[in-house]
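Only one chain is given next, in C-alpha cells, and it is the form predicted on its own.
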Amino acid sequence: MIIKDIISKEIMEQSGYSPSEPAAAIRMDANENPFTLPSSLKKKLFQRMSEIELNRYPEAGAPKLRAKFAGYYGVDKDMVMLGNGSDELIQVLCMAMKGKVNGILVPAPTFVMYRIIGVNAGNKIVEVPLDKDFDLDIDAMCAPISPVFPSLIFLSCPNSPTGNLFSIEKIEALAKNTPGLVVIDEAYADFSGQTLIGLIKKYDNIVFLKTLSKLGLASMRLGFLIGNPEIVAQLDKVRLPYNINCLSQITADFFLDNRQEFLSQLGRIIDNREKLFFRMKEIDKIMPYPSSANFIFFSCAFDSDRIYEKLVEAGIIIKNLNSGLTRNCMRVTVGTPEENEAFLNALKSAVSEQGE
C-alpha cells in the first residue's frame, strides 16, 4: 500500500494542527481561562455528575439545553445548534455547504483551524491578507467574490491571533455581497464587550458561533451555531447524533446556573490583559497590539523563534507565529497575576540577551 495514493493530496502537503504538550510549563498559548472554580462550586458540580446514569447515551441533540441557551443569547430555539467544541461546528459548516456554490474565503492571519477544516472536507479556500490596521481588506476580500464562490466566508471577531475586532460596515458588505454564509466567530467576544449578534435579524445569510471554551470551561468542549433555523435544520443533518455528551450537557447547564461566577472571572482577565498589555508597552523592541479578546498579540524587533526558544527554557509557553503575514509575531494569553509577572520577567530577559 503507498500512503499517497490513498490520501488526498491536499491533507498530505498540510501540517495539520499540533498543540504544544510541554512539562511542567506555565501555559499561555491555548487562550484558556487562568482561573479555575472555587471548591464549593466544583463540589456542587460533581454532585450533579455523580447522579449520571453511564450506561445510558446522553439526549441526543440537547433540546432542552438548546432551548435554554436559545434564551441566553436571546434566540429562538430552533436557531441553535450544539457542537463538541466551535471546531465540530466548523467542521460541519465545511462539510454541508458544498452545493453549486462552495469554496471558503478567509483573511489572514486568522484561527488556523478555518483551513485545516476547511481542507480536511475537500473544500477550496482563499486567503486574503488583513489591512496594514488588521481590519478586513474589503475590496479584497469582495474581489474572488462569484456567483459560485464562496459558500462560507469565516471570520474571527474579535481575531484570533491579532486580538482586534473587525469594522462592522465591512462584515455587512461581505453579507450583501457573498452568494454564501458569513460565519462570526464571536469564541473572544466577551472580553470585548459587544456582539454583533444583533445582525442576525438583518441577514439571513450570516451565522454566529460561540464557545463556553474561553469563559473556563475548554476541558468540557461545547460550542454554538446560532443562524437561520432553515440553515440550522439542514446543518443539523449532518451533526452526529450523540455529539454532546452527558457530562458537557450537564456542565452547560450548570454554567447558567452559575453564570455570575464565571463572569466575574471575565472582568479579572479584561483588568489583567490591561496592566499586562501597558507593561509590555514599556519593554524595549516589543510592540504589542491593542486586544479585545484574552490574549495580547506583539511584533519583536528580533527573530522570534529565538525569543520563544529563551522564553520556553525560562518555563513560559506562548503561541510562536513567526511565518507570512505574522514574521517576527507572538501571542500571549493573559493569565494569573503571577503568571503574567513570570512571563514579563522571561521576556525582558529574552530581549536582554539579544541585545547584547
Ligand SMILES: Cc1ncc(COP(=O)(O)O)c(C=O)c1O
The other form holds:
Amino acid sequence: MIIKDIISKEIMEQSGYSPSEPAAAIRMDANENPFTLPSSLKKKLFQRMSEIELNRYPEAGAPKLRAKFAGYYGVDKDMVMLGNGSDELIQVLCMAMKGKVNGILVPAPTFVMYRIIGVNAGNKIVEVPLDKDFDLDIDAMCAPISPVFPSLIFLSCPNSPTGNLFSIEKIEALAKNTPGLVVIDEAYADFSGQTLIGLIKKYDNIVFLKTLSKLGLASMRLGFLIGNPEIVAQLDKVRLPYNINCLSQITADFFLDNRQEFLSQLGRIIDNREKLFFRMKEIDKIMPYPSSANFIFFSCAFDSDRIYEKLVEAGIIIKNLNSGLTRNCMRVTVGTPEENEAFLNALKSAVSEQGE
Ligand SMILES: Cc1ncc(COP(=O)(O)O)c(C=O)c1O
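Show the other one: the form predicted in complex with the ligand, since we just had the form predicted on its own.
Full complex below, order starting with the chain above.
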C-alpha cells in the first residue's frame, strides 16, 4: 500500500492540529474557564448522571434540549442544532456546502480550525489579512465574493487569537454583499458584553455558533448552531444521529438549571483579564492588545519561541503563534489569580533574560 495513493494530497500536506502540548502544571493555552464547579454542584450533576441507562442510545437530535436552548438564546426551536462542540458544527457546515468549489473565506489571523476542517472537507480556503487594528478589511474581504462567491465566511467575534470584536457595520456589509452564508462564531461573546444574535432577524444568510466550552464545560463538548430554520433543517441531515452523548445532554440541561453559578464565574474572569492586561503592559518589550475575550494576545520585541521555551521550563503553557502574520506573537488564557501571577513572574524573568 502506498499511503499517498489513497490519502488526499491536501491532507498529506497538513501538519495536523495537535492541542496536546507538553504536560505542564499551568495550562493557559486553550482558553478554558480556569475555575471548576463548586463540589456541591458537581455532586448534583453526578447524581443525575448516575441514572443514565448505559445500554440505550442517547436521544437523537436532543429535541428537548434544542427547545430549552432555543429559549435561552431567544429563538425558535427549529433554529437550533446541537453539536459535539462547535468544532463539529464547523465540520457540518464545511461538509454541506454545494460542490465545495466556491470555497471558504476567512480573515487572517483567526481560529485555525476553520482552515483545517474546511480543507479536510474538500474546500478551498481564501484568507484575507485583517487591517492594522485587527478589524475586517472590508474591501479586501468583498473582493473574493465576486464573480464567484464563497459558500461560507467564518467570522470569530471576538476573534481568536486577536481578542477583539469586528465592527458591526463591516459584518453587516459582508452579509449584504454575499449570497453565501456568514457564520458568526460567538465562542467568546460572553466575555465581551455583546452578542450579535439580533442580526438573525435581519439577514437570512447569517448563522451563529455558540459553545459551552468557554463557560466551564469544555470536557462535555457542547456547541450550538443558530440560524434560519431552512438552513438548520438541511445541515441537520449532515449531523451524525447520536452526536451528543447522554452525559453531555444531562450536563447541558444542568447548565441551564444552574446558569447563574456558571455565569458568575465569567465576571471573575473578566476582572482578572483586566488586571492581567495592565500588569502585562508594564513589562518592557511586551505589547498586549485589549481583549474582549478570556485571553490576551500579545507581541514580543524578540523571538517568541525563546519566551515560550522559558515559560515551559517554568511549567506554564501558553499559545505560541510565531509564524506568518503572527510572527513573535503569543496568546495567553486568563487563568486563576494564582496562575496569572505565576505567568507574569515567569514572563518577566524570560524577558529580562533576553536582554542579557
Ligand atoms: C473561535 C472558536 N470557535 C470555536 C471553538 C471550538 O469550540 P468547541 O470546544 O465548542 O468545539 C474554539 C475553541 O477554542 C474557538 O476558539
